[in-house]
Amino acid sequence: MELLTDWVEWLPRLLSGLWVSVQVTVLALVIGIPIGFVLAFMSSAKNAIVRWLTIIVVEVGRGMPALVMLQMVYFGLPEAGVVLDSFAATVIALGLTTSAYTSEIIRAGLRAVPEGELEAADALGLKRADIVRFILIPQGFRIALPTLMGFAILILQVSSLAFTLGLPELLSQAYSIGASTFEYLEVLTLAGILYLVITVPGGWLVENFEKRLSKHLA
């Protein structure tokens, strides 16, 4: 009973950590798929310079741990004149995680297009500006979508290392509310029930649309 009591008071606080958590992760996502989007027809571009700036881009994002490039993003830049604050500096460095991975996703998105279906739309004699408009990106971002869904889910877990940077998000909330009652198994059990409640749901939702968007391309 006593814990239950606990976790009534906690909760206000919790959730209000778990929106911020929840803003970082969706403002990451925005910023980060376009990119993402970017990068991947560039790291497919004929000229090889770009193609190779842009894959050592794409691998250096996806080889760099989150936690070492927000510590970058909020100690570091301010040595080069850019200060930000934490809120900033999340979203600023999750969004380069995320175009970083998502620009792979995008990209085996629009590789498993039926070839068939361009040299139709070849034949037809729609020019290539429209073939990408019109059938190579729908396409190609329907087929990446369940991968992008499971990887925004992942942001929203990620984004708990911001904590490192005094951001009130919700495990930061946890661990005040712990160190002032010393009842740290209780309200981290409280926050990871937060988490899960958003993360499993959502994961039932990227299988379920998996399923059915491979019943429709069977």
The other form holds:
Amino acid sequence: MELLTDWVEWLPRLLSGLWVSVQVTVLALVIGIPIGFVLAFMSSAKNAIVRWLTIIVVEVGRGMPALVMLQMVYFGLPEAGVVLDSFAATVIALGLTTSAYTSEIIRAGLRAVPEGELEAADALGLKRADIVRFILIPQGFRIALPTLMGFAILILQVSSLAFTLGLPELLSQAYSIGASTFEYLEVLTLAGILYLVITVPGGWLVENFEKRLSKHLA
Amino acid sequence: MDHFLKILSAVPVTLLVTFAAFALGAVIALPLAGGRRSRFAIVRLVTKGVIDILRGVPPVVFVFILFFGVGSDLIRWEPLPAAIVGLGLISAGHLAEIYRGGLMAVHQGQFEASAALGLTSTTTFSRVIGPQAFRVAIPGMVTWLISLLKDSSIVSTIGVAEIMFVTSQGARSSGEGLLPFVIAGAVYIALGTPLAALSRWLEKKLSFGRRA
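Return the structure block for the form predicted together with the partner chain; the form predicted on its own was the one displayed.
Full assembly next; the chain just shown is listed first.
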């Protein structure tokens, strides 16, 4: 009973933290996915220099832990004259990580568009730009969508690392409640449950969506 | 140079956390993968719930629950074992799903043939199904190992003196913000690249000679 009253008391603060987590996640995706698209096209460019530089950028972005990226942007960039608050730093760092990861997801999606579709479009006399716009991108995106959704769930999880920058997101709120009440287990468990409330149904949604998209293959 | 040497000296701790957690996870994942295929619906459901929780709670939150939560109320433990157990349990959730994918890739006929030959279920799994499932699962396991290597950076938050811990300490004490993080990033990439190459090589090697 005491646990419940505690939880009810803590919930508003935790929910406001969750709202910050969701905000930085959505903004990181809104910034990161379009850049991911550009990187996906550049990493299959005809020009070898463009292609290799892009691949290096993507591999660095994927190889660097998100925590390093976050701290580098927040604690490192001021040295280069760029001072950001913790919210902006989180959005930018997670946006960069998102662009590197999603570029590979999108590239795989674009590659999975059946060759025959493109040949058919070509045979119909469609211009190259129109083929990309009307055939390649919509279909490639559709194929990539479940993986992108899975990645979005992952980024929400990663946003918890922003507590190291002092961003008042869900984990920060839970930790500071824990520090003042010494009820770490109770409050951190509630925080974990709040993450699960989004990640678990999100996972089911992705699974369902994947099944629906591959129905014709069954 | 100073930063570089300090960060380099923390590499063994990062590798210890990564490989110990991976090994722990690889073992605990076995019963979890088994539970997902149980004859009893309730066992399947509970196992699925456990796996969803392990995969759905952010790693840093999970490690905090173990270290600050369980650590303050039930058992006191050092950061290092808490880190390994926390990342190990998360790994178990992910690896169980990877094993399950491997098991699903084994043709139903293999189970039927084993039954027809009168093999015991132990022999069926250790000699017939296991090796085939494992072959399919290996690339996924290596991919998980790479992401675990990067995730191991989060245990710096509970005070394990691995790469990230030494890096942020160095950044704070020297007042140089950018350089330590660039070095740390480069070290992680240098550690991850051979694993990525291994994964690609294994994928090629293990699919060789298979018609499908």
